[in-house]
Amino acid sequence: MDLYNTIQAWEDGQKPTVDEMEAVLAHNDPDFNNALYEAAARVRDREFGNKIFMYGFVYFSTYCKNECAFCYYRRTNEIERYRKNRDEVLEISAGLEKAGINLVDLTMGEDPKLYADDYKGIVDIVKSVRDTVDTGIMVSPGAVSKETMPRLRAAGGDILAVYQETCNRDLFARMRLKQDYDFRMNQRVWAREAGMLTEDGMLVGIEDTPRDRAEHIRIMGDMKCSQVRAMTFIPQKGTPLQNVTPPVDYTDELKAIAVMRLAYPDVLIPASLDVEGTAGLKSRVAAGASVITSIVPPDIGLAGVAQPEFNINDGHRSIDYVRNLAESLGRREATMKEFWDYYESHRPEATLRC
């Protein structure tokens, strides 16, 4: 297989096969990788021009009932936690809107208090934010019931994000301890049936193989996800994986971003500030990302996920800092009209209702 010809064919519109994606993801020649990134960036620019979407990150509860092997916020980790109340969430969301972000990402752990009374706490927060801001709203609530999806949509949720992390069932069982693979996978099916766009994501560097990543990229397309992501695993203190050797570089993540872009030219692909901070923004944009996510204002007590405090209180994840950095990379922040135009052109018809 001539891999240069393969990525050229993808750029020209040929749909990648799983075998081709595996071969590209497994090949580790720096010159080839650069050619891959350049092809992905050209496809991104063909679809989106030089605009890039900006997402504010509101991690409003760090309580969680789960014991994920990779997660700093796993239930038994003895760490300081917080749960922002409704007024705090509204103040933060309004501030993000005023600063000019396109979307508020309402993220939480699977918090038993907010899951109580048939997920009433989550639905109420989403509705309150929708009544307050005119930005897009992403809901990242963990794995919830099918019946909750139309309620989240009716409350004002535009996009549902639930990350599978891996499509390898054995690896999933070792990473997301005592969780149901199919229940989590169906989150995105049910959300689309409720009329929401959906996001899935893979965690790179948790003993996953190039084949696993290729299969996951295929599944993301089969599920018609409008947003897909890859993030490099960062070992976390207090978890079973805390002594895993940190990544030498982020090549596998960058290649996954590029392959996702070439496989699905018009999807949203985030460059997350939660992994490498603003230092990693240039490489992720160069690999085909069309979104900057995990923008967190300083000094308001919010944490990140992959790295709870990284680049936050020094202001390097504020919207102004990120906007200036994006402009230095030749990107301009998308307007709200451009965001809503994208959303409306991809919004599925609701067949599942309250």
Second form
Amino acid sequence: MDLYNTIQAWEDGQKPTVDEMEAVLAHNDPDFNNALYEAAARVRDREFGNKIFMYGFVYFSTYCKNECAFCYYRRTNEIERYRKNRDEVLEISAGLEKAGINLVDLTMGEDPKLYADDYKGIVDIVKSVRDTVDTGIMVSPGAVSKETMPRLRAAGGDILAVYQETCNRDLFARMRLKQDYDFRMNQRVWAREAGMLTEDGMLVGIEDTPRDRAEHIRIMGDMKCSQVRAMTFIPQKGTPLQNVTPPVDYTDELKAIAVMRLAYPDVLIPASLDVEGTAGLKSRVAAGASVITSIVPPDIGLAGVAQPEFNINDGHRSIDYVRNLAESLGRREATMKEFWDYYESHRPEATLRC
Ligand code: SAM
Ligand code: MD0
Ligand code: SF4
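Form predicted on its own done; form predicted together with ligand SAM now:
The next block holds the full complex; its first chain is the one shown before.
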């Protein structure tokens, strides 16, 4: 197969097959990769123009009962943890809204305190934030019960984010230790049934193959995810994977972003500041991203995930800094009307009937 013809056909609207995606992800030639990014950026511009969505990241509890091999916040890692109270979360969310963010991403570890009483703590926080701000609300609560999904939606959750990391069951078992693959996969099905949009994501650089990534991209489409992401694994101190060589470049992530864009022209795809900080924004936007995520205000004690501290207290993940940077890349922050228009046109049918 001539892979230049393949990406041209995708750009012209042909639906990628898993075999084609695998071949494109596996072919590592710099000129070819650039052609791939350029095709993806053109498709993104066709769908979104030069607007880009901006998401504030509120990692409000770093307590977690799980032991994911890749994660700094796994239960047994002896680190300092925090849990922001309701008033603190509201103040942070209101500050982000005032600064002009499109969506607040309420993220937590699988914190036993917030999971207690049938997930009461999580639902209450979402409801309080909904009563306080008019931005979109993403909830990233980990894997919760099916019955919790309608409650999160009723409380005001707009998008549920739960990342499968990989669709390779064996690799999943080694990454998300003692967790149920199908229960996690069902999170997005249940959330959609309850009327929320959903986000899936893959981790790149965890022994995943081009085939795994291609299959995962197909599954993201089959599950009708409105937002999809790829993030490069960053080794974390104190974890079983701490001695894995840090990534030398981010090519596999960038190629996954570009292929996701060509496979699903209108989806939201993050350029996450959590991987390479602001230095990584340009390449991710050039590969077809349509959202900037992990914007974190400085000096309020919030952490990132893959980069717990990087670029936070120097203010480089603040909205003003990121907005200027995005503008220097020819992007314009989406208005709230544009955000809600996107949301309305991508709502699952369940919500349309409400
Ligand atoms: N605890 C919830 C969960 O696991 O679904 C929500 C937050 S979790 C910290 C968010 C995501 O961060 C994970 O699903 C994973 O994709 C990503 N992540 C965690 N550790 C990472 C690392 N070391 N490098 C890159 N991404 C990482
Ligand atoms: C990000 N650090 O957007 C966040 C996080 C959780 N919904 C997202 C991984 O990069
Ligand atoms: Fe906990 Fe999420 Fe980290 Fe896994 S990825 S250890 S569930 S915070």
